Amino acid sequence: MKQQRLLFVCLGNICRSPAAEEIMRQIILKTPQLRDLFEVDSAGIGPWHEGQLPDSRMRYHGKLHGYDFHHIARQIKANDFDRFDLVFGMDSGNMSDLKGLVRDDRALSKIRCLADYMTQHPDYKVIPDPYYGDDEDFELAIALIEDACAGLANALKLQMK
């Protein structure tokens, strides 16, 4: 199987998407069936935080869970739909923005909502942006992302059979 590339996208690429990138990377590294078959990256809808590390609060809460969120923020580009096999938005706004960027049905078919892969949080249909929230909002975002990435890893394993 050829290596597949996964892209996680949120609004500014400083909270949810760099967390999803690193959480998914860790799951892939710990899953023999997935190791070496998937590459992950993240990006933001807008350019506001390009060149910055993830939000300090997200980095702090990530460390509490054993993660090192160190991605340098970048804005998604149209050619990312050529470079990546699947593109995951975090909420309905991200999904709408992503769909507005695509040029064709092939690119449109690559867009997924990461929250659709959650199995432990049935009351959540999106991964809410913690940026304007407090510690509880960052903890919730990490819990939802961990759940969604675990579900995504299971889906990818099933796809390989």
Ligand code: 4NP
Second form
Amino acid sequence: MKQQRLLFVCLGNICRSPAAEEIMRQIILKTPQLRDLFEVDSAGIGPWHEGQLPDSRMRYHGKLHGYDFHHIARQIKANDFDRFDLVFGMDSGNMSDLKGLVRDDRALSKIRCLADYMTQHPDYKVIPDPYYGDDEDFELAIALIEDACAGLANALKLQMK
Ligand code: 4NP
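Show the form predicted together with the ligand, please, the one above being the form predicted on its own.
Following is the full complex, with the preceding chain placed first.
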């Protein structure tokens, strides 16, 4: 079966999307039906943090949960919509920015909101940006991303049947 590529996108590519990339990678590695069939990456809407490791607060909170977030930030490019099969935004700003970047309906059809896959946090419709927040906001972002990635893994398993 052809490998599928998943791209996680947030505003700066230093907090939420590098976390989503690594959390999803770990789930895929631990899930026999998905292992070797999915590749993951992340990118930012903006260029501000290109070349940087994830925010030190996100790395710190990731470590508390057993993750090593180490993606090097990059800005999304138009051809990412050709290279990737699905592109996931984190909040409504990301969703409208992503929709503004696509050039055709094929690319548009690849865009998803990661929060739509959450099952354990009915009060949240997006994954809020923790950048201007505190420890609790980083912990919340990780919890929401873990929930969403688990839901996404289940959806991908169903799609493989
Ligand atoms: P992220 O968080 O989109 O989850 O990576 C942000 C990182 C940087 C900025 C905003 C959000 N910024 O304004 O530089």
